[in-house]
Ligand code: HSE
Amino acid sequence: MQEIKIGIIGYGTVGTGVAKILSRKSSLLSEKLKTRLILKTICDLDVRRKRNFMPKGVLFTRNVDKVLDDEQIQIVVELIGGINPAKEYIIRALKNKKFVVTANKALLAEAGPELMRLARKCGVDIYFEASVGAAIPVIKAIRDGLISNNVENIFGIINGTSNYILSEMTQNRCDFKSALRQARIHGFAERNFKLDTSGIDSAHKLVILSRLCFGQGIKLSDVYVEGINEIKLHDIQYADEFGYCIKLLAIAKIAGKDLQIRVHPTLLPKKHLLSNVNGVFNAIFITADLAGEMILYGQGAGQMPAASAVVSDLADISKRLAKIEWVSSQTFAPSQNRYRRISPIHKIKSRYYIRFMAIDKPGALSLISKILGKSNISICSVLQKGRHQGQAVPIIMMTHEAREKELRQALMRIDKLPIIRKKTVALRVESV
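Now that the sequence is in front of us, could you give the structure of that chain alone in the form predicted alone?
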């Protein structure tokens, strides 16, 4: 039976999970693949720390050359994250004719096309199923399952930390800080949680999905990003009264000749499938011209879900090396004939949820409505919560569809009114 030797760079949570699967599922994998996947070398900076799993017969080293320059190793698994030295290691691996498996969404978002071009030039490939949605096979679904389709839009809940926080706020009626505290207690939030709650992690993943779906060189700077840090419990409650829930959505959709790519808190109808994706679970809702609507749902993080996705890529590469039928991941590369303009955020049209904090006095609502009307923003419904003469109270509005630029201009003027006490909150509404 053919053997394929593997080297892992980075032996943290996911790396340990990969080693466990390759060891404990060895017989099953060999039976299915007709090939033996052999973990030969693990490289990690910290070789002294006690691990809860160490595979037998595997070289454990700090020297990355033992992986990158070993002619017997055919596949390098990069699991250290970040841009450098991960990028340097992947480049060396490709130049040494080694296939690469990575879960590094930040690096793929920044340098994916560059690395793919190098892989093609070197006659190898890069696989990255674990970079988005962990165990959810969204990369394969787009690359293989939708190969004859034109994808029209993507709506994704692709950050478990943010989704957990918003779910806690919704279900337990707690504020952002309390929900974040719970996320950290349960291990759902990293020490540096800001990448998650700011929307940047979702933006990295959206860049990867968008390149696959729309076949062009989309950059992180093309993505409009807002996080969930400013969402208040009041917003959750008011949205609920209107029949909506709030989710951090990653959105990529075709609008005429433009392509909108954005990440931000969004109001969704409570009856929509994505509204019922709670806790640390992820879901990606895709509409394609032939396949129609579909949703992929599952655990978007965690040791074994992410490790499962890595091993899935290892299996694909083993089929390729064993001359079994395969489909290249080079569909990641830009295709000029499908290029669309990236729509700047100020050009989009949406319905909006708006929360004003205004002094409770006669004429306050009229002043706000007048400015909105002059900016061509039509009000669908209004809630005014509480009556405290002379004090600031929330005024909640749902608008009809309006252009983002006109809304922002109107809110700038409204926030300068003497009756307004806090910066106005505006969230976009999607019916999907």
Second form
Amino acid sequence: MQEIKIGIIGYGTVGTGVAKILSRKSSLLSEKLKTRLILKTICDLDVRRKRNFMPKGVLFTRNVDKVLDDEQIQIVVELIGGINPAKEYIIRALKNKKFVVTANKALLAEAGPELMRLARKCGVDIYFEASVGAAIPVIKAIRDGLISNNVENIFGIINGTSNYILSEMTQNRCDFKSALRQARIHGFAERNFKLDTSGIDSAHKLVILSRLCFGQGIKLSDVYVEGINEIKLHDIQYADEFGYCIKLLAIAKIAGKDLQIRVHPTLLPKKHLLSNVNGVFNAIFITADLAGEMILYGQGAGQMPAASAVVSDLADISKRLAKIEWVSSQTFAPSQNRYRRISPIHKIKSRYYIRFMAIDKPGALSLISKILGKSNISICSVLQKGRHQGQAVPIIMMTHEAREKELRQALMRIDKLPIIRKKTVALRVESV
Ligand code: HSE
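Switch from the form predicted alone to the form predicted in complex with this ligand and print that structure.
Next comes the full complex, this chain leading.
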């Protein structure tokens, strides 16, 4: 039976998961692939730390050359994350004509097209199923399953940590900090957890998905990003009273001639499918011209879900090397150039949930609504919580559809009123 030798760079949570699968599912994989996937070398800076799994007969080294320069190794799995030295290692692997599998969303978002071009030049390829949605085969679904479709929009919950935090706050009335602490203990969060809560991790993943659907020219700086740091327990409770839940959504959608790409906390009707995606689960809701609407749902973070996706890439490459039919991951984008303008956030129209912290006194509401009215913002409903004459109380408003630009201008004026005691929070509402 044909053998394919593999080297892993980075033996952390996901790397260990991959080694476990290659060892424990070896016969199943050989049977299905008619090829033996052999883990030859593991490289990690820390070779001293005791691991809960060390495969037998595998070289364990600090020396990355033992992977990158080993002529027998045909596939390099990069699992160290971050930009450098991951980028440098991938470039060396490609130049040495090795296929690369990576889960590195930050690097792909920053340098994906450049690395893809190099891979093509070198006659190899880069696979990245684990970079978005971990266990969910969303890359394959878009690249292969939707090959004849034009994707019209993507709405994704693609950061497990933020979704875990928001779910804990919603379901258990947990506060932000303790929910984050739990997510870190479970190992969902990035080493720098601010990437999760600031929305950047979702933005990295959205760039990868958007390139697959809308073209290679999309950059990280095209994404408008807001994280979940400002969401308070009472926002979740007020949204609930209006029939909504709050999710960190990654949105890429065609709007006329433009493409909107944005990540921000969003109110979704409670009955919507995405509203019921909780904990570390991710879901990607896609609308395509032929397939219509679909939702892909699964575990978006964690050792085995991510490792399962890495191994599916190893299997795809092995089929390709064995000349079994394959579809190149480089044929995914409709064109090398993006064909739509990126819509700046101030151009979007949305409905909004707004929380003012205003002094409770006669006339306060009319001062606020006068400014909103002048900016063409029509109020749909209002809720005032508590009654504390002379003190700041939350006033919650839901608006009809309004322009982001006009809303921001109005809020700037409102926040200067003496009755306003805290920066106003405004969240967009999507009906999807
Ligand atoms: N920190 C990421 C998340 C891990 O929470 O989704 C998976 O990419």
